[in-house]
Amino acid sequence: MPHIPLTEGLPGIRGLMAYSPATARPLNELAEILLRYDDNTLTRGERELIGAYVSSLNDCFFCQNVHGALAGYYLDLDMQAIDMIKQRYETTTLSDKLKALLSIAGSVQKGGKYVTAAQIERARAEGATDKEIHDTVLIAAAFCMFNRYVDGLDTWAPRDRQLYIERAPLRAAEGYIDFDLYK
């Protein structure tokens, strides 16, 4: 049961955005820039995967499944593969660069000061640009905020993960700005 009254049937952050449209707009703009803006060498799928990974570390069911489904949609991976990445990304077929960036994201999830010079050097050695390192840190930090917003107000989230998979193409098409909260 949410800690504040939210619109019935709107899960996770969607209920919170309907509750507070004034904060919804800048939060959605931030998500749009971080996850979809095309002037980026990290793909949309890779950026969504970073968000899903951090959300899994934060145990935010809603966010890890929304963004995991989107990462799967963009990267043509099923949820089992996404789950494997969230649990043991180092043993997957992801690029060494993305593995290095996920390591950084995991440290950010613990706290910004957990990011080490060795992690940054590893990412650079694997071909990560300063922009990719910057964006990884910012995506990870933003998802910690989003996860705490969603879980801190005890929002509702559907447990049927298939729903997230089915919604992914629509969210991918619409993005995060000016979408209909009630769809």
Given for the second form:
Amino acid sequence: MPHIPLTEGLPGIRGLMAYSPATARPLNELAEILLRYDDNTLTRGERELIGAYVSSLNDCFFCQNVHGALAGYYLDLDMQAIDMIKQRYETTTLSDKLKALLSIAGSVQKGGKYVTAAQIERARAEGATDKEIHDTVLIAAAFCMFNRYVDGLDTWAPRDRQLYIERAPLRAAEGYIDFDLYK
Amino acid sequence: MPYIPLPEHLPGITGLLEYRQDTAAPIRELTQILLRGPSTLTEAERELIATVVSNRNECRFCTAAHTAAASVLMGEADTASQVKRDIEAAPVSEKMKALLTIAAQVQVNGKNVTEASIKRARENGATDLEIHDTVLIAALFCLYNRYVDGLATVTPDNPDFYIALGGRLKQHGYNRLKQGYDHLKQSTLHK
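Okay, that is the form predicted on its own; can I get the form predicted together with its partner chain now?
Every component of the complex follows; first up is the chain already shown.
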């Protein structure tokens, strides 16, 4: 049971959006700019993967499944491949630049101070730009907020992981700002 | 030295918010709503939540900034300093002790918020919305603290820098200043 009364049937952050529309608006706008704007050299899939990875480290079931499914949709990877990335991305066939950025995101999840100059250097050596490093840190930090919001109020989420995969194409098409909360 | 090139006269969060103003706009708006919008919690109480979370995330810049903001709003510095040391012993209401405890649990992880701490907040008069806002403020500062430290922004040592910043946060809140921040290039407080 959520810690505050939320509309039944609205999972995860969606129940919180209905509860507090005023704060939902900037939260959604931030997600849209960071994860979906095309004025970015990181693909939507790469950015969703950073969100999914941080959410898995924070053990947030709802967020890691929503964003894992979106990353899978964009990158054409199945649930098993996404799970493998969450558990040991260094051994996967992801680009070396993305591995370096995921390593930075993993440190941000623990605390900002855990990001080392060596990690930044590695990302740069693999071709990451200032803006990509900036966005990686901010996406990771933003998910440390979203995950805590969702779990801190003990929101409900469907346990069937396949559901998130089935919803991903719709979620990818509608984005984070202009959508029907109840669909 | 920050990991990415940031304006020298804007240490801490301000340089980051100027570096990418498109993401800064919703972050600023969310903060303005949560910390300065209509609420049954005072502005100072909400700043104390930010202070406790920033302190536990060991973010020196945010801790000093929100300690200063809370203190200037309350007209004394003792309370902000005490909530950082020991929530239970601090001179705040029982309701605030319960809400600060929830915020401290959120700082560790959302899953750490217990039924017992929610119950305690309710028994001391906290409303659903106050509990909601406490969790979201605490979560928001987990973003800020990681953003500020994750890119290794500069933390000025001069205490007067934070007094000036606290005053600005009291007067202007979290909206971007209309004139921008070029006037701070004349300041020596960040050096």
